[in-house]
Each structure stands twice: as C-alpha cells, then as structure tokens.
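Read the single chain below, which is given as structure tokens and is the form predicted alone.
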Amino acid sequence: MTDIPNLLKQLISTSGLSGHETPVRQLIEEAWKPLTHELTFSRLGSLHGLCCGAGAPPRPSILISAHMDAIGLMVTGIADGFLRLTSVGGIDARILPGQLVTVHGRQDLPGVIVSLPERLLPPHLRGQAIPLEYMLVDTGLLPERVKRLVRVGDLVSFAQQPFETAAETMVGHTMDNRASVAALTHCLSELKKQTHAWDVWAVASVQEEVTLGGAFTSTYQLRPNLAIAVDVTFASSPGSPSHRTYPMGEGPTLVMGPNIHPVLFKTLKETAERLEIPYSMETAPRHTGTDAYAMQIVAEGIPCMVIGIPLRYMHTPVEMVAIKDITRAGRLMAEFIAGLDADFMSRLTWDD
C-alpha cells in the first residue's frame, strides 16, 4: 500500500523545473524500484518503469504518463545583490510578491520574491497587479557575495512547506504534476497484486509545462498500443464557473473529447462504475494541454485518455488536492489495465 501522503510531501519538496528534474526523478525512481522489472531514461531525461504483463509474447503495451516537471523562475538578471526573473512555465505573477523561495545556486539560498512599495512604482501600475519585471528575490546577501554564489540562467523555485488539511487534503507547491505522479505510484503498487496481461509502461515525463518533449519522444521510442495521462485539472470553488471546474475530493475526471479514444472513455467510465469509483466527466473540445495530446499524435496515431485529479488554485504555491481522490485515480488505472485481454485492440475501433 503507498503512503500517499508521506510520498506527496517528499515529491512536492524536491527541485524538479521543466528542463532540470534529475533531482525529483532520482526520488521517484527510488519509489518505483520494488514496483517495476526495468527502469530506464529517455533521452530527454524521462523515467521509464516497466512491468511486464503475464500474457503470450509478443505482448501489447500501454503507456501512462504524469509529467513530474514543475513551473518556476530563472535568473535574467543581477542588480546590487538583487535578482531579476522571468517565468519557466505558466506563472500567475499576481501570486508572486511575498513568496518564499529557493534559488538553486552554486548553493541553494532562501529569499522571498519582493517589489517596491506601490507608491514607489511607476504610476500606471499603482492599484495594478505587478508585472514580473518589477519584481526582485532578496536573499539577504551582500551584493559581492551574492555575485559569487548566483549566475544567470540560475533556477528559483517555490519552497512553501507542504501540510495537510482536516479535511484530508494536502497543500503545497507543485502538486502539478506530483500528484499524478502519486497516483502512478499508487496504480503500480495495485498491479503488484494483480496479474495483468498486458506491459505496463510508466512514465515520469519531463518538459510538460513547457514543450510537452518527455511525452512527446517518450512515446516515440516506446510505442504502446494505448496510452493515459493522468494530471491535474482545475477544481471547483466559490466562484468559479461550473462547467470549468470539478468537485474536489469527489474522484477523478474522465476527459472527453478530439484528444481522446471513444473506446478508451467507454470502458474507463464502465470500469469505474463496476467498482463504484466516483468520477466526473470532463470535456475537451480542443486538444487537452496534456501529454495526451503529444501521445496522440507520435508516429501513426496513440489511442489515448486522459484521467484529471481535481486541484484548487493551479499554478500557485498552495495549489491543494483531495489524498482520496489520488488514491482512486490509481485504483481505476490498475483495475482498467489488469481487465485487458489480448484482443481488445482488435475491437478498438473509432465509432463516436
């Protein structure tokens, strides 16, 4: 059984921005070893865990993807001990003035993300919210110091301590996309226990948040029959519009839409009604903004789904999830793998 919570916190606390996730996929890999046959990386830097199926070679394989990247700053810029930033990933600078932060250094340094006080600022943007460019990390330091201890192209990245709720929830930065990660662990260790047919490929993917490259070569090299990405999606709150958002702590989302196989969709929602697994139907119009989307569309075409984690406050340092609706986001993977047989993709057939 995973101790999702213990893991969570472990996963939202490590560095891992788009481009340079050694350091958390060091630590998803420790937690994969008693879960899979083989690991190994892309070139990208993509972890990939294989569990091979008990069915008659040569067998099919599916592949699920939870991007393990995270949004963060980067170093543009030194000013008298003062660091200048610009985004990696989707950053809501609004949230930014006050933020504890990290800057990963020649050694990781604590700041806070501080801007001039309003009525110092240029007067059109008094009663604004600030843009990023006036916006500075104030580590503390001398200006000699920090020149020594910070290059540009350093990265920053959030270091709000994670905590859980009453409500059995947890709170942290950079539950986008360790929460899915979660999951994948989480449906790995169900598999464990089952006999399954079919290879199973996970895959911790790099670059999401900017380029969608891990699931993008990921896929390529490997080539599953199917693929599932499993990642966040926004959750409801007061205010926000109905038909955008989804119950928190309520189970998980199945996408529909152009991004997704009818037949996958089909029999996910039956799998989860068997098992009286709670779920939301979430749709799609466009392309979906996840790896289903770079999944879909490699070589001659991926068959894929997409399985959303309800999250409040995306892209923010407190971004917060439901621990029960991780744990049946897994549940639903490892029972919809462990009922595939060796036919179903002779009866996976686009009828929409």
Contents of the next structure:
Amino acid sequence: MTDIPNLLKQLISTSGLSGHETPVRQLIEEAWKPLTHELTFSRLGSLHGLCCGAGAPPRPSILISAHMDAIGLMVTGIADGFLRLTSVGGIDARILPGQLVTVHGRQDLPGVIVSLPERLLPPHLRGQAIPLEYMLVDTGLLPERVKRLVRVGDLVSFAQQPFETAAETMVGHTMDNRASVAALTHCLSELKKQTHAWDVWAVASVQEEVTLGGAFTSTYQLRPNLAIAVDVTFASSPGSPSHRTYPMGEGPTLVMGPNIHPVLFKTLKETAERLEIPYSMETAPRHTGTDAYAMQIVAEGIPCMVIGIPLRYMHTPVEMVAIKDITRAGRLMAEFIAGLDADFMSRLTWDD
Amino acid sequence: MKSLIQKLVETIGPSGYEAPIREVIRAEVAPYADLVQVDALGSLIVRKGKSAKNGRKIMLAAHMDEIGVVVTHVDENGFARFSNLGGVSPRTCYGGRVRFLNGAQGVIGSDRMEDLTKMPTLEQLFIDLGASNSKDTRVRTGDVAAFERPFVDLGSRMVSKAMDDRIGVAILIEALRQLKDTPHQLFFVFSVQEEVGVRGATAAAYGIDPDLGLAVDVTGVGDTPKARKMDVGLGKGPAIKVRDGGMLADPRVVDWMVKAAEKAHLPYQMEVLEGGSTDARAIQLTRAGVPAGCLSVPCRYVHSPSEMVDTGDVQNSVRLLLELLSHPVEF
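Now that we've seen the form predicted alone, could you pull up the form predicted together with the partner chain?
Full assembly next; the chain just shown is listed first.
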C-alpha cells in the first residue's frame, strides 16, 4: 500500500514546471513501477502506465489522467544580478513578494522574490498590489556570478516546504495537481487488489497549465474508449461563493456539464453511493479547466468524466488538500474500473 | 538575398488568400526541391532529402500569409467598411493604404472622433477607394486586401509591412538553396492562415507527421525607447524561443539550437515572449505530440506597416538553420 501523505510530500518537493516535467516524472515512474505492467513516455514527456485487464482481448481501455506539470516562473532578464520574471501558468502576483524560490540555472540557486520599495514605484502603482514586472528574484549572489549561472528562459519554482496540519490536511505549493497524481497512484494500488476486465492507462500528463498539450497528444496515441481526468477544484473557505466551491474533507466532486458523458457521471455517482463514499456535485457549464476538455475532442471523440479534489488557495504556495479526499477519489475510480464489463460501451448511449 | 526579400514582401497574400505569394515561392523553390506539393488548405510543402539511418523527419514552417482586411459593407457613396484578417490594430490603420486582390487601391479614413485622444475602433474606420458612389467602387462585401507599403532598405536594417513572416519564408528559401547535404528528410512548409490561428501548420503537421518541428517566425523586441522589458534586440543574433504566449518550446529543441549556435560561433539570444504564438505550437500538439521549437527573427513594430528586422540577424538565421539541418540531431 502506498503511503499517500509521504508520496505527496515527495511529489510536491520535486520540480516539474510545465514543459519541464522530467524530475517529477522520474519520481512518479518509481511509484508506479510496482503497480503497472508497462511504463512508457509520450514524445512530449507524459508518463503512460498500463495495467492489463483480465478480459479477453481485444480489451477496451480507460485512460485516467492527472497532469503532473506545475505552475511557476521564468527568468525574462537579468538586471544588476537581480532576475526579472514572467509566469508559467496562472500566477497571482499578489502573493509573490517574500516567497522563497529555487532558480534552476546552470545549478539550482535559492532565492527570494522581492519588490521595489513603495517610493521607487511609478506613482500610479503606489498603494496597491504590485504587478509581476516590478518584482525581482534576489539570489544574494554578485552580478558576475549570476551572469555565469543564470540565463533568460531559466525556470524558477516555489520552494515552500510542505507541512501536514493537525487535521490530516496537507499544505504546500503544487498540490495542483500532484494531489491528483497521488489519487491516481492510490487507484492503481487499489486495482492491484482486485480483478478488472478492462485495460487501464494511467497518464501523468504534461503541459496542462499552458496548452493541455499532454492530454491532447497522449489521448491521441493511446485511443482509449473512455477517459477520466482528475484535477483539483475550488474548496470553500471564508467568503467563497457557495455555488462555485465545495467542502474540503467531505469527498471528491463529481463534475457534470457538456464536457462529461452523462452515463459516465451517473455510473460514477452510483458507484460512490453503493460504496458510501461521500461526494459533492460540481457543475461545469463550459471549460472544465482540466485535461478532459482536450481529451473529449481527440480523434473520433472520447466520452469523458472529471473528478475534482477540493483544494483551498489555488495557485498559491499554500494550497491545502485533505488526504482523505485523495484516497476517496482513488478508491472510487478503482471500484468504477473494476465494475466495467465487456458490454459497458454498449450501455453508454445518448438515447435515454 | 535582399532582392528575394523585396519580391516576397511586396507580393500580396492575406490569410486565406495566399495564391499570389504561393506562386512566387513555388518558382523560387522548385529548382531545389525533390517534391513540391500544395495541401488541401493551400500550404506549399517542399520535400528535400531522404532520411539516413541517423536522420529524422523534420518539418520546418514559415507562414506565407500576412495580416489584412476584408470588406464588410460598401455604402451608397462608395466607402467600404472592413473587418480584420488577423491581428490588425486600428492604431496603425488611419492614413494607411490597402491593395485588393483585384488590384484596387484605397486609403483608410476615420469617422469624426469626438475625443481625439482616443483611438478609433475598426468599426469607425473605412476605406476610401476614390469612388463617388457604390457603382464606381471596384470592391464589394467579402473582397480582401493587404496593406500597401514599399520595401525599404536601410542598409543594416530592412523595413516592410510583411516581414511577419515573409522574412521567415526568405530564410527557409535561402537555407534550401544553400543546403548541400543533410541526413534528414526535410519538409519546408510555407504555411497558410497562421495569422488567424496557426491553421495551415495544424493540417500540414498532421499530414507530414514529423519527428521534429521548427518554425521560423518573427518575435518582438525590447530595444526601443521606453519599450516593454524584453531581453531581445535587433542585431544581437537570431532568437531561440523558450516560450511565447501559446507554447513552451521543447527543452531538447532549445538545447539543440543553443549548442548549434555555439558550435558555429553564431550570436544568439534567448527569447521569452509574453504574447503571441507561431506555427511551432500547432506542430507540438499534432497527433501524439512532436518536439517543437522556433527560430525567431527579432522584429520591431510587429503587425504595423513598418516591421523592421536586422540584416545580420537574417543572415545568421540562415547560417543557424544550415548548421541545424546539416548534422544528425542528438536527442
């Protein structure tokens, strides 16, 4: 049995910004090796783990995807030894000043994000949140040394240490979406304990935060009959709109909307109810903001489902998730997959 | 090379209406190609070389379309309202000149602006074709035009309304001409409809199914007075794209380009562009995914009628491309 809190801690402590996922992919490979029959990579670097089903070939297959790429920052220029920045993925600049970071130059360098003192800012920016272009990374090194070690285009990742709270929740950067990678891992270890007729492709996808690139390309390559994306969703916190946030620690969300095949939604919901796994219903009237948005329209089209893990403070270095929601999402997927029989696709209709 | 560039930038070819520029390019590349094809969307595809044992199937893309305008309505006095094909800013339109595919020419005027400090919207602009009523006007709804502005040679710098991306087209043509030996099977794609959503390269990449993709396109700069902060400037060599608004270049492709530039002792700069994208994005997301990157030519005033590039950067771009294509790829 995989130790999920420990795995998650390792996952978020390993870098893997969008487009540069290799370090974290190597860690996931290690975790998935004992749980899968075969591990391969896509040409863009997504990890594909295959668990062969027990059904007679040719077997149908399901793809379960969690993106492994992280948001972060990139060096756009060097001024007197200080680094100018742009974002990779959606970054809220308000939370950046004072953050500890790692600059991935010719060697990894610790640094801190600083902003200009208020009196040096242009007048129209005083007294308000400072845009990213007025922030810098200070590595404490002399300009000459910075010039040798850092160049434009180098990555900068968050260095906040993860910690566990007293309430079995974990806090850290990149819970989006390593929490879902942990859920996939839990699903794979659950599947190991039971027989399943279908082939299962577990995919740790690349570049979700920028182009959904991993989802488009891996789905094209693997051509599953069904696909499930697991991603984090907004958990409720003080002042959050109740119709767009979901309680943390009370189970994963099951998403409904045009990105979702209604029969898949219904079957997952019934599975959760049968197993008494708590869940919330989430509606996504447009873009689900997940790999499923790409996977649905690959090749001839793939019926999709999205499972959400409620997370507080999304896209900050203190993203918070409940460990229980991760294991529940993993177990729910495993039970759903174990229940897929040879005729499932014939019941996946649009008629009723 | 300058006469080739002048010929390319002075030929019309707005997005979706690339026939005139396609014929000019076809005549230039035909003597050097193993095979010349036009795909279903109109992209011109030149095949060159056979893949040796250590070779790859490489797609090179420079888009041949340019931004332009399309007539939406002609009023009774002969004034034509228009919409944009690609990223046309009203900021650069007023007083500009356009030439239609049928040869008709016009100038762009504006409704009276109540507040002269404000920029007009495209809806407030019109094309005056010099006619006094709709019957004399040589255009009608749906007719397409490109901006009209002659090529200017400033010596070490060149200016045109269509450097984006005819300069990429010129670099590909020149590399094709000079290429002596390659271990790769190369597809030089002169793509259509880049300016309206990298559409030509999307289809071409699917059809070619390459192992590796490289776009050649222009990028913005930060070297003009009070410019945005961007570490790319004219005359400092070709730019190697790390990212733009639409993609993260494959890090293996970035490394391949950096090493080639250093090996050939060519100047280069790293590019981090915050908006916009290129055909490389389309190639990267094709089928099961393709490692892709972009060789960028630094360009001032992109999408204006006076796009400026540095002659040395253009020559070094050709050299870098030749260095990249003449040797096996080591990743």
